[in-house]
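Heads up, the chain below is alone and in the form predicted alone; it's given as structure tokens.
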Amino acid sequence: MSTAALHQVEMKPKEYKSEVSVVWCPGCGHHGILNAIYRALSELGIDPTKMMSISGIGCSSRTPYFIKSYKMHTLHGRAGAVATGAQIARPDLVVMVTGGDGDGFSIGGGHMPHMARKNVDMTYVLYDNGIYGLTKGQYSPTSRPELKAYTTPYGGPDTPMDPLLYMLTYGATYVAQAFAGKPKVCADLIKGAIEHRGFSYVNIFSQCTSFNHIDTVEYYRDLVEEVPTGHDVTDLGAAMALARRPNGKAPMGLLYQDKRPTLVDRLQEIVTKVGGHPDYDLNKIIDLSRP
């Protein structure tokens, strides 16, 4: 992201709360993730008027309502596409997408690889609870076969996908994972994702107390294990090896980070080549294109 948006204000985490009351179920892991976002924004000193919070549809997609910022609540699975347009038009803003495993990898699965490969300069925080919670408990792309949900009363027929392997394969330049029960870890990873220039993906396990009764807090606490000390975050092969869970544990921490030109960087190069405005000012580019 543009460093110009960093350290502009001094605000406590609670000051990033909007006037809208949080309506998630008691015990839902999303509460922890939201508090981690508040903490990350506070530590970075993000001016709420310099932030665009964008979501699709789902329990997690209510997040923009609870953050003091500009916001867009878009269509199911289309948050990433809208966020891409917003980031290109306003590369000076902090653009954050919040969504769930169904919104991001089922309905919106076709958009995820292209945001990653284009290296759109945004942060995508995915609340991974292995269920469609808002629509009362349908099987999702990250659901385990053991899950007996509304649409799969005898268990699921599918092998769950691995979001980390997916994003690493398609070229995301910041890939991390955490558990909602570790809010400080979540905040640190979200903070790093916002600071990173390029497409940042943070997968966060989040327990659903209402419809997913197998992926409990206890299950996630036993599942996650901190990324080993000395792990080279610039080594894609090492990151993919960790994501494959060689010891059965899900890695928690920063797996991969790479520096390469963002989508706006490359667009700016093209604009400059054809004689457009070198500062990638969209209004000036439009003016230049007029007869």
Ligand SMILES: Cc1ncc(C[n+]2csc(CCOP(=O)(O)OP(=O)(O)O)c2C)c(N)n1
Contents of the next structure:
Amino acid sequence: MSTAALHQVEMKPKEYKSEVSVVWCPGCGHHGILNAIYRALSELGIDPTKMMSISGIGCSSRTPYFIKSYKMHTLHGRAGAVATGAQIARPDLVVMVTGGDGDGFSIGGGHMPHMARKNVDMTYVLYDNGIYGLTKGQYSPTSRPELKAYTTPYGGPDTPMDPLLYMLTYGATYVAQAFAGKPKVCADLIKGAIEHRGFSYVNIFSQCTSFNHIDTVEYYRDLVEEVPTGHDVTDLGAAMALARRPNGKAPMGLLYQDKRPTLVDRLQEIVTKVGGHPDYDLNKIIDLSRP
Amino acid sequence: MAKRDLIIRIGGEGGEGVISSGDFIAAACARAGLDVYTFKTFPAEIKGGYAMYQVRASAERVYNQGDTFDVLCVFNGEAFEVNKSQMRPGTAVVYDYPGGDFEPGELPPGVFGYPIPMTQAAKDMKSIRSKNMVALGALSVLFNIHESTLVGALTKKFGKKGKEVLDFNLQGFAKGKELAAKLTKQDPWRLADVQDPKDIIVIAGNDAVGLGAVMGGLEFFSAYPITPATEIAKYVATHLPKRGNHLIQAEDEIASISQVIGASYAGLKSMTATSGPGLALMSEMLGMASMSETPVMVVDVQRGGPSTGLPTKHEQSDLFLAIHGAHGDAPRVVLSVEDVHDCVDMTIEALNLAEEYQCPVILLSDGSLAFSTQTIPAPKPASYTIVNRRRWDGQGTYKRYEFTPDHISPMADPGTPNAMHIATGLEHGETGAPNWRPENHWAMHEKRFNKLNRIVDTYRPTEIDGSGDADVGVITWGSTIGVVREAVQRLRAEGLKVKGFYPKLMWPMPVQQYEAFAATCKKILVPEVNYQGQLAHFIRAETSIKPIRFNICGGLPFTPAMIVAKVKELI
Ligand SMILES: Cc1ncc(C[n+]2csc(CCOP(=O)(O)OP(=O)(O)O)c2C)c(N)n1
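Output the structure of the form predicted together with the ligand; the preceding block shows the form predicted alone.
Zooming out: every chain and molecule, the one shown earlier first.
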């Protein structure tokens, strides 16, 4: 994020709440993630008018409604692509995408590699509940096969994917993971993601108390283990090794961070190379087509 | 009627210089002050296969590729065979002989043959790549293709590559001239003499769309390659950064249109360009643009469909998709271009309309225009009106979807104080907050549809070709208009009562203008290059007119002769 957007205002976390009331079920992990976002925005002093909050479709994709900011509630799976266009248009603003595992890795899975490798300067917070919440409980790309759900009454036939391994491979320059039950960890990682210049991905386990009866708060609490002290966040291999869950534990914390020019940096280089400016004489372009 | 134009067709193997020869002839004719309309067909393969380039040039305005060629220049036996059935008495054929890959045998009756040993001459010069230069030299002598302008065009192209390259090509050209001078001219064909120079450019349809985009104040373009639209992105990628703006290539068309919506919401004038398969993928997001009232512009260079269809061939079969391609009731504006001049002007117009009406605007071009280079007046940037979206003036309380007298609600760029709002695909009330009350959905539909009513009255009236009563009125769209213009002229020259009606605003339909036109005609004929008669369908659905459909779908455009014959059948 361009540092110009940071520390513009002094607002308490609750002052980032919009007038729209939150619609999630009691006990849903998404509440914790939303609170962590409020906290991160407050700690960074982000001016709400200088932020674009963008989502697709899903329970988690309702997030923008609850945050004071400019926002777009788009189509299932397309938030990242929409945000890419918005970010190119306004590289001076904070861009945040929020959405689910279905939204991001099923229908929207084709966009993930490209935001990451292009290093679009934005923060992507993925609410990973291992289920499709909004459509009432079908299995998702991160569901465990044991999950008996709406369309998998006998359990699922598919192997779940690990978002972290994908995002590390795709070239994200900030990759972190947390659990909604650890609000301070979530807030710190989201804060770091916003501060990071480039594509930041934060995967947050979030219990769905209505439809996912196996990935409970207790399950996630047992599953996660803090990234060991001494882990080198610039070491992609080490980050991958952690993401592969040695001893069965999912790493919590910052796994990887890299500095690379952002998409807009690269586009701006092209403009500089051709001497581009808004008053460039159109007749010079037209004259190229004279016979 | 005396023929005032000349049509030269060059055929050969893709990669043999067919396209560049055609380009040189077109440039030479344009330099000579003639009006030029070219037509090309490419093989779908990368290398090899039959390629064809046809140049029609005249001292008067040319509207289409013509009926058939007067002069054929073939580089190989395949090109000869492909075109043999179209040779008529009087056709002149220049062919590679002796030393080429075929012997033509006996020519069809009345056809004049000019054997030029192109391959042999090129081999003698130790470079097969000069074969097309030899052909050009011969054509220049035989058909009055002005040497001065042709050499001018060659010099412009090869001069950049150094004197050696230029001299070498000019040598090939001279050789061709020498070979042709030994032959006796028997046919009547010759290009019109050099005219006063005109302030023109020579540009292909796709490049012209790109030029229109850059001139129209475009600020963001997201591309995904697809035949026959990709050259638009190439042009924009080359020139848009000069104006300080960006083009990016997306991972697919869904991403392209998504990026365009995101950039437009964030304040930039944005567009993408594609063909039918891409437009089909974009349909869900076009509905979102319609619902969220976000300006987006999409160019669809139509090709043969459905599915992968005929990727390199001409068809006008995306009208249904352009007008209705989205779920729910999703209003948009659809325009279509007639020729390359329109490609510049109407791209600017389409960007303007998207900004003014805050909705998707789809501009339909087609495969034959995409690659057709034409002479058009050099555009004058200062003469175009550029429209930008209505932005909030900062007064009162901001409501993104506020009900206003003209149903257009001011937009506010992100970053504007006191105007935070959501752009959403959910049905919403005036503030943008979700709202499913029945009366709200209804009122919002009326807002989104009614804001477009004004276009029908303010858009320039549909051109009517001819006056008074007619036995047959021809309604057509897209590049077929240029064909009908000539057919109507020929029919009227024969004393027949025929008129034309040439809509460019396809949707919303100017229904009253259709009705008024039809009231002056006994019969209405609607020629279209598609199977179903897509415009005829909308005419049937939206007006009281009962059109006679006339459809072809063989991957090629109509010729004027086909329209003339059909109209005569009806009278
Ligand atoms: C094109 C399309 N297909 C399907 C849907 C239906 N749909 C809405 S949300 C959703 C999945 C939501 O799951 P996820 O993205 O994981 O988010 P969660 O609700 O669990 O937070 C689906 C399938 C849709 N809105 N659009």
